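Here you get one chain, nothing else, as structure tokens; it is the form predicted alone.
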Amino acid sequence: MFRFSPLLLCCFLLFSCAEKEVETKGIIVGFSQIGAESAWRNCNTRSVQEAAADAGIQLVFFNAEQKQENQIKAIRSFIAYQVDVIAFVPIVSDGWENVLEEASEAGIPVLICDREINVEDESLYAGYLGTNAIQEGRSSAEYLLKAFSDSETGEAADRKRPVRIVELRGTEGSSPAIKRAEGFREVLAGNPGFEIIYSASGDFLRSKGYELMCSILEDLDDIDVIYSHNDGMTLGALDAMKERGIKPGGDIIIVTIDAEQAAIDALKRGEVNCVVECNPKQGPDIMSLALRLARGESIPRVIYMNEEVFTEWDDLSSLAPRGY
């Protein structure tokens, strides 16, 4: 019978570890982030940076500071630097064809992260990893259907007028703003008991959420629901409401997307009624896919992150800290 000697076994283990290092050593990933506008975004960035370090992948990181032209410059610099893989979070959906064609001509695969893009030739990028924004919009509306239904029959509650909804949209032209609005309307379509009375962009920023809400409360009465595309805008809106003696979560139903710790805490306090998760911890998956692309392998066309929905009806006492 053949037996491994202790020395041979050690050599085998060392060779296996060395082989793993060779797989990642020297691989360079260029990553362009859109900015640092929220706790969610900062967590997303940390996740990418930590995952690259853990995998032994060299990361060339660029903060676009909310400007598409900066991202395009960054991608061109990645091409000039001859990185192995380009990954980026597109600020908006349109306007990427030219720079992606340049990456394709250079033979550098591109991974789209978090937000989706619109291009006629989808072969210009290898795949997409991120949030299912249209489902987030659907989940938000499904909560409202349940919240405003008769608790016994499950049918729409008898009301004298429609439920009046104010929507705080994200950045104009971004896929989350487009699809969260689309999914929300898709579910409410055919339900005359709901009416979107106002919709405006707060650019995913807390400061703009506050400003928008101040203006809205000056101009509109009898608001039943605030549907906000992200927690940053929601937290700003809560500040504006409290200043005016309005009880968020009670006087006005609040539905928000992201699931930052601050939003979960507000949910526990009864100031928010529904939080739809958008998972920022994409780094390990991004690096795993980047490694496959660097090896010349194909990857799935679309991968959605696992995400949950938290409501006022849930027991959140055992929910782990979000970390962002």
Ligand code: GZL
The other form holds:
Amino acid sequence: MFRFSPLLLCCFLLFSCAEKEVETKGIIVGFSQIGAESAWRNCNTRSVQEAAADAGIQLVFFNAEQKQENQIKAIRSFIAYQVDVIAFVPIVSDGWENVLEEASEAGIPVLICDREINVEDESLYAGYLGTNAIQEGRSSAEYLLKAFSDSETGEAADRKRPVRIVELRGTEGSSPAIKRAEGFREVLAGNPGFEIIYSASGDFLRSKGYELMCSILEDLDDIDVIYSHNDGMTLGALDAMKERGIKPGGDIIIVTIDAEQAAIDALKRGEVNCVVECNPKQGPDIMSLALRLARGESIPRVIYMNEEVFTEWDDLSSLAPRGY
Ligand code: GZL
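Any chance you could show the form predicted in complex with the ligand after that form predicted alone?
To see the whole picture, the full complex is given below, headed by that same chain.
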């Protein structure tokens, strides 16, 4: 006899009483979200929940509070509940084979959302919808190549020393942290004009971005660039710089990823120089793909969200509010 946790049971009761005539015949999607670590993540959650309601899909939603073991428990609950589709954001890339094999044996299709996984047998999941983290890293480095080039010739500006870069990485072992680092290094590889002098994980958290920046500013000199894997950490780093009279965006170039409103506002104020968008509004696409899977249809293996790059050189006056 499978016993549901009280929280999970109330999720089921909440949604099972949602009597809503739907052409989707009450398709049930089990969704495991990693947590609420950033404004980006909260927008991602809202997008999923609103899209499920709009599509008339019963959503069994479970917040893992940043723990992979909670995600694995949730997926096992979804299997026991015999949902039609399982969708989840893998907090880290490794460690999913066993639970995905259980879902496969139960005949439940799995959609990977936002972050990617490493599995030998890729048939264990139906497809991936999310952000192209390697491209986000490349775009971040491409901005630096342009920012430190001669405006006339476009060639690398003549400098007495390499551009010294500090990197604030996201959650260790997560695909965005791994791939944003990879794409960034790919573009700068072999270029003696740039040097990554320090790299550490701030776990995508504003508080850790602040703490990291405080210690970095104590220990390191001549920092030219902060490359941060998300706006949350960037905002914390900005606080630390301003407390010490350092002008972010001027004394130190700031490149950040997500494009939450606070980062766009900082770009407009000249405190940030480049914001690479990572689109959290994945809900409608997730539900559309889930409906196809529930009907037994196949879906594309990889679908990337549309994403832009905003820089200090852009006119942002007509940019719509970000919603996160
Ligand atoms: C990226 C996403 C990351 C965001 C962070 O696809 O998983 O997680 O960049 C969020 O803000 O915490």
